[in-house]
Amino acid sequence: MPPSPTTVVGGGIAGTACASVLAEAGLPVRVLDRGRRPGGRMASRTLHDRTVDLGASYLTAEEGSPFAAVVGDWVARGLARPWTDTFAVAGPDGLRSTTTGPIRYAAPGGLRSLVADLATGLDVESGRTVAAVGAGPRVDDEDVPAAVLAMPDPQARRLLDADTAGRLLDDRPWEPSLAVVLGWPERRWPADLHGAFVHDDPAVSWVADDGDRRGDGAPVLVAHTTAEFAAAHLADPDAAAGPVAAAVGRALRIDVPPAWTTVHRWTYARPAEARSEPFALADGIGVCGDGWSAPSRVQAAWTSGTALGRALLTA
């Protein structure tokens, strides 16, 4: 029998970009994860026949960075676009003022299409549970070489035996988030309003045109909730969409409920602090993600995940 490949859990862009320093080095390598197809966060789902994105809300680039080097690529081949530098600033009394920061691209096929692009070549099997990483390294009941989890320390702790957690991962909370998806027969709020950060609210946090970072103009908010308004709300969040409704309803001034809604819950949605070390990495077993190489963003999550394999390559 072939030995094992290197097992990477998670088919987000963390673990995607980790499977690919390895495989790209020509080691066996191999990415379960339990989602019908990679993403993890940077999710993206159909909805009233087009894309919508559910997860994180855009990504950057820290100029001259070697992930910079990626987004570029991705933006030479159509695969994303810049989309804007400036958002508003709104609360429950109106739109407030905006605020201008580095340039956040998009994805016109939805953000997990990146992740898709990652893991073009590897061998991922979707919709794979594991049950248990554990010394050995061993994945379930099979030794391996080296194992890769790369998700939310919550879960990964789920799959940890109690000492190679603690050697791992400490006990720094992570914050849910609700993402529920506003869709009107017509656009009812400004052209240039690209999204908004809500001020006071305690329902909604931040709400992005999805149609203008998609580039088709379709009449279509994703609004992201805040941590404590989702806590509430995790058992029943389809409960949320009405709440939710008047908060952007307020904040964006549109005085037409929409036409339909769409929740989804992220239970495990970002940590509450993320770490400055870009990854652990014990006995042949490693974590990464966005709760590393902080600030927590897509970029974390890609350097995180690519630093822990090149680790792996000279360990």
Ligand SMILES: Cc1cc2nc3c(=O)[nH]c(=O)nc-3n(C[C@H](O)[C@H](O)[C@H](O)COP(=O)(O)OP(=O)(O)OC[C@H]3O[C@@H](n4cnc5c(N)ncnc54)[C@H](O)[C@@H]3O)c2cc1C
Given for the second form:
Amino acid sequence: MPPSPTTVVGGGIAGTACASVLAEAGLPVRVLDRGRRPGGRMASRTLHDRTVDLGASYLTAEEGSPFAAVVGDWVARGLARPWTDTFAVAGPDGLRSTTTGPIRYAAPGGLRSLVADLATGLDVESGRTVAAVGAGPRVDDEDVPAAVLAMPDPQARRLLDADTAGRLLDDRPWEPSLAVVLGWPERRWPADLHGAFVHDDPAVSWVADDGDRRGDGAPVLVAHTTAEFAAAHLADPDAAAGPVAAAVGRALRIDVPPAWTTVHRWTYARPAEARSEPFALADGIGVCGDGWSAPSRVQAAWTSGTALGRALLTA
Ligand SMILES: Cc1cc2nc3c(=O)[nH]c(=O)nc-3n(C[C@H](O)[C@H](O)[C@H](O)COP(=O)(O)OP(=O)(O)OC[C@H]3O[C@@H](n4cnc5c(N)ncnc54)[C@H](O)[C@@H]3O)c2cc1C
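Now that the form predicted on its own has been shown, please provide the structure of the form predicted in complex with the ligand.
Time for the whole complex; same chain goes first.
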């Protein structure tokens, strides 16, 4: 039997970036992910015959950073595109103003397609739920040269014994969110909306124009809820569709209810506060993801996974 490869548990962008570093250096490595397809919170799903982004809305890349080079390559190959630097600001009673920030990048094929691109050539096993990672290191009773957990802290804690978890992770809360997809027969909001930050609303904090960001103009919005609203609806997320549709209607002045809705629950959407350290590594077990390399976002997750991969090469 050949020796087991270094094993990355979690095929989001952090785990995939980590595995890419190891594979590029010629190390045997595999990625195990419990999802049907990897991508994690850069999640895209086919709804009503088109791809919709259900997790991250977009990504940003700090100018001159190594991640900016990765994004630049995606843009050059048509996998990502600069979307906008300007969003609307709304309140519970309508649009108020606009706000400008860094360029946000979107993916015509959905953000998951970017993780899939990063995973090209890697040994990835989807649909594989890992139950335990422990001293040895061992992954589900298999000895491995090193193990990486690339996922939210609460998910990593479930796999680790108390001793190992205590050495790698401090205790910090993660917040939930619900993504509610809303579809109409035709567009009923301003063409230059792009997206809207919703202030002072108990249910909705952000609405993205999915047709605009993906470039096909489909009349589909994706609303993300506040953590408090999500926490109250985790047991029955579908019940959130009505109140969220009503809140979006008020904020964007849409007076017709959506023709269809779909709700996706993110129990661990984001850390309340990410760490500034890039990762943790002890006795051949590493943890990485957007709980590290603050502020928590796609760029942080990639940076964290890449840094842990490099550290494993020299460990
Ligand atoms: C609603 C929402 C909106 C967001 N908006 C933005 C945004 O606009 N811009 C931005 O930059 N970021 C945004 N983010 C954050 C961004 O999505 C994350 O920072 C990033 O995708 C995290 O990547 P990751 O690899 O660290 O973790 P994840 O993507 O969560 O990957 C973890 C992986 O581990 C797998 N896994 C977990 N447990 C197991 C197990 N036991 N066995 C096997 N596999 C397991 C999961 O299936 C998952 O694929 C948003 C997130 C959410 C939820």
